[in-house]
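Okay, so here's just one chain, in structure tokens, the form predicted on its own.
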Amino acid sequence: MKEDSPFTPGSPVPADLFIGREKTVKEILRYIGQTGSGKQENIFLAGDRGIGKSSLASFIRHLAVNEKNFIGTHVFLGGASTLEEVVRCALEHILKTSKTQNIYGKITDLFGDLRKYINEVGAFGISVSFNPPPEQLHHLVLNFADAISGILEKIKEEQKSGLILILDDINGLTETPDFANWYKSLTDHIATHYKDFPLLMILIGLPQLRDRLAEKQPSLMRIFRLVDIDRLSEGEVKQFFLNSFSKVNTKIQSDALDLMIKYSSGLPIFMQEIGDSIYWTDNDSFVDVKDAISGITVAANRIGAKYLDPKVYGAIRSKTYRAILRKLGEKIGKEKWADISNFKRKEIEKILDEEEKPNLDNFLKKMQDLGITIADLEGGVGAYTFTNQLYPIYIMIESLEHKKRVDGPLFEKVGKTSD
């Protein structure tokens, strides 16, 4: 019976398996040091989907709590669209964190009459909920800085360095100017009313969301330390897989490891999916090329269903475009794995019928607009490359499924083209 997988698709990577980002980590640790000296700091951590923003924030929180003596809480705001919900979630998570830091009683005392809206939940009261009425939440929105100030005083009494508040998944808060204006007013109030305010707030989002907030409140970005993260290097990806599989006493064949690195594309979200799929595919604690190909194929299907289906197949309504996409998938299925990341316009045109050929250029533009492909400058005029290595695999799979040729023949085809 296998142990639990060391991989965590869809969740931040555990601190003990976090790899890379040394320069960024050092930069943020400097800001944490300044926070500990009493200066309120603000970071906007930006990067594309799947790049590992939440994992990096979780690792920073781990370091701050365990090495810098901070209280830290990570708040996921998916679905939140109002300031009231932001403040409610933030205070609820601070309460939950204080419960694990043995200062829960002192923090709840600060809530005064609002304490009756704090409930311990779970079989042994291991978690906390905070649900005050709307009028009380509105008051907390207006006085959030004062509420945090009281919490910081209690934290200081416990000889703690300060508080880190991570606000993650802020998509729903960028639609109106409310959040941008409130956040700017909050930091202005702190700067003008408090001399000592050891609070580090980290906002996490896509670069375009950061730009949207800047449009809503042009002065907002001046207060942030802007931190952008990119894909991991091949060396970092390699170390991640070696560390993760060694944790479950599994060795990796070098050629299999090369495939895992290639198709991860430097994206932690792909690394997690590929690692998890291969872990459950392998049955002898030795990952060979066949295990890698099988696991990567499963991971590609998962990634495609989660990200490509709504992004591409949902957006491409034209039957002609879909036909071209499936013929591209058929062509990918005939290529060696080393060659499926790139293609040329003239190669695709050869396999299209007379009705499809006039639509090829518009199709290629659509694929670029959707962020699936980019021009391959090294390949010359009319050359394209996929932005992620798993995308062509999923396009191949979808094409084969459309022709009812998946079970068995797919793996056989993939295995034969891996040389």
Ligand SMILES: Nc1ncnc2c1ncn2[C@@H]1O[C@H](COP(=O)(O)OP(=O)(O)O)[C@@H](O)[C@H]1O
Given for the second form:
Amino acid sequence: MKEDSPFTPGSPVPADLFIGREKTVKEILRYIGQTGSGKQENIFLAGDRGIGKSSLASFIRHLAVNEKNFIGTHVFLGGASTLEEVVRCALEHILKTSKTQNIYGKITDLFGDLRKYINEVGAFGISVSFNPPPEQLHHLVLNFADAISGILEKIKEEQKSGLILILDDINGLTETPDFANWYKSLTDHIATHYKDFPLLMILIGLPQLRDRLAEKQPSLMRIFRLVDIDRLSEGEVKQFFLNSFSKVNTKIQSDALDLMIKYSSGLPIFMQEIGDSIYWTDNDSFVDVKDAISGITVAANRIGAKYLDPKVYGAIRSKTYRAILRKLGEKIGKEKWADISNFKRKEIEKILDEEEKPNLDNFLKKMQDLGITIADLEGGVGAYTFTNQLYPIYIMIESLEHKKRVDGPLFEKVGKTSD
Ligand SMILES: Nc1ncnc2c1ncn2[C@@H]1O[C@H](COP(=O)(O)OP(=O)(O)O)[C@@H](O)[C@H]1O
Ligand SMILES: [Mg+2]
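Now the other one: the form predicted together with the ligand, given that the block above is the form predicted on its own.
Shown next: the complete complex, the earlier chain at its head.
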């Protein structure tokens, strides 16, 4: 029987398997130090989907709580599009967190008349909900700084260093102009009314949305420390696989490890999907090349369905383009596993029909516009590289699946059918 997988595709990584980002962590710890001495700080953490923003924030919270004596709360605002919802979620999460930190009584006292809208839910009343009516909520939106100030007083009475409030996935909010204005006047109010305000707020969103916020409200962005995160290095991905597999007493053959690193392309989300698929594929606590290849294929399929299908197959409606993409997939299927990340225009042209050929250049341009390939400068004119190593695998799988739909099950033909 297999134990639980050490991998966490789709949710923030636990602190003990968090890898890399040392410089960024150090930088943020410096801001936490400032916060501890009473200065209100604001960080905007930006990066693409799946790059590891929530994981970094969660790791920072872990450090701040365990090593710097802070209270930390991480709020996911995915569905929120109003200030009322932000404030409600933030206060609800602070209540939840205070419950685990033994300051719950003190914090709820602060809520005064609003206490009747706090409910303990779940087994043993472990979780908390906070649902005040609209007019009260509106009042809290306008007086958020004062509400937080009261909470900070209680936190200080408990000899804690301060509060870290992480507002994650604010993407729905950047569209509402109120948000920028509210945030700006919140920090202005704090700066002019309070001398000691040990609060660090970390806002998390996509880089495009941060840029849009900056356009709408340039003076807002000046209050933020901007932190951007990007791909992990090969060395970090390697260390991640070694750490995670050693947790479940599994060894990795070095060629297999090279493939796993290559196909992760430095993207944490890919690294997790690949690790998880391989974990469930391997059955002798030794990951060899065969395990790696079948795990990577499963991961590519999963990732393709989640990220690439909408982006590529959804965007490429033209029948001719799709036919070209499938031929590209067939060609990839015939390559050696190690050389599938590049291709040349003239090799594709060779395998196209007469009516497909005139569309090839537009097809190649479309692939570049969609961010799937880039010109491979080292490969010379007409050479392309996939921006992500799993794209070619997915394109190959899609073309095989398509062939299966058209020609009947693939394995029947080679006499390997199992059902
Ligand atoms: N530094 C890291 N070390 C290990 N795994 C990570 C790291 N950063 C992210 N991950 C993993 O990558 C995936 C995406 O991370 P997440 O933090 O949810 O990204 P984002 O919030 O940017 O969309 C998750 O499965 C997470 O467990
Ligand atoms: Mg996230």
